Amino acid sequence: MKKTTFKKLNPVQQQLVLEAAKAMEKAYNPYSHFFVGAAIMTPDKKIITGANVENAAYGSCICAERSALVRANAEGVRKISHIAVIGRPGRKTCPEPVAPCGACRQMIFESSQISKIDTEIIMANTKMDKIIIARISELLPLAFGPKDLK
């Protein structure tokens, strides 16, 4: 894992950030008031964004890495390289970076099994100045994913 700031990551980086803060601006957060933004990348430079969404019934809650994700499946895409993931509680800023949940990780690894790219996550506070940088294998060590059905 690397620690770093906006102005340090590389363009690609840098707009993948902003794209997730701008994603986070639609989220559905009516009880957390928790909003998140992601953004994926594709091996061929697109970018699809998506937003939390909650519901009275918290189970059917999505996080936005899952609603990128599933919107890039619907759009027939399920190879990416890169994720950033941005929030922040209410109108407040977040003092630190926002990882993944759980489940987020588990998707976020299949798709990088069948990318065949160890995805990068990129985490950043909406100071933009405490970024971390990861790869999925690090934030899931262990993994269980579609190579381990065949």
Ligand code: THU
The other form holds:
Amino acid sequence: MKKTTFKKLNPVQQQLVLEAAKAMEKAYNPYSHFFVGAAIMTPDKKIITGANVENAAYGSCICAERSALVRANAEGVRKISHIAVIGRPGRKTCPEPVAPCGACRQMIFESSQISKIDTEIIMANTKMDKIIIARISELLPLAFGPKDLK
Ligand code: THU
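Moving on from the form predicted alone, kindly provide the form predicted together with this ligand as a structure.
What follows is the entire complex, opening with the chain shown before.
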């Protein structure tokens, strides 16, 4: 796990955070008013984004990260090398980076197994002066995965 800032990211990581920030504006969040954007990068440098989509039946809400992964699957993309996540409550700024929830970590883990890449997760606050970079193996240790079903 590494703490850094936007300025210190490499150009690919910066691009991914900016795409996640753009996607965040597409959040459908009439219940929580919390905006989250995610941007996936594939090993061949394709970017696929997602935002959180809420529902009056609260349990049917989907996070930005899973929404991006599901969108990627619909486009025939299952391999991911990086994912950037950014969020904020309403119109306010968010002082701390937003980290993927447990269900999203589990789905990122599945993608990491398929990809044979320990996926890099880039978590940003809205000012982008606080960025945390971690691998999925750090965020979901001792994960249940495809190998357990063999
Ligand atoms: N949310 C995400 O999109 N990603 C996360 O990792 C955490 C939570 C969304 C779900 C819901 O729309 C809102 O944030 C509040 O929980």
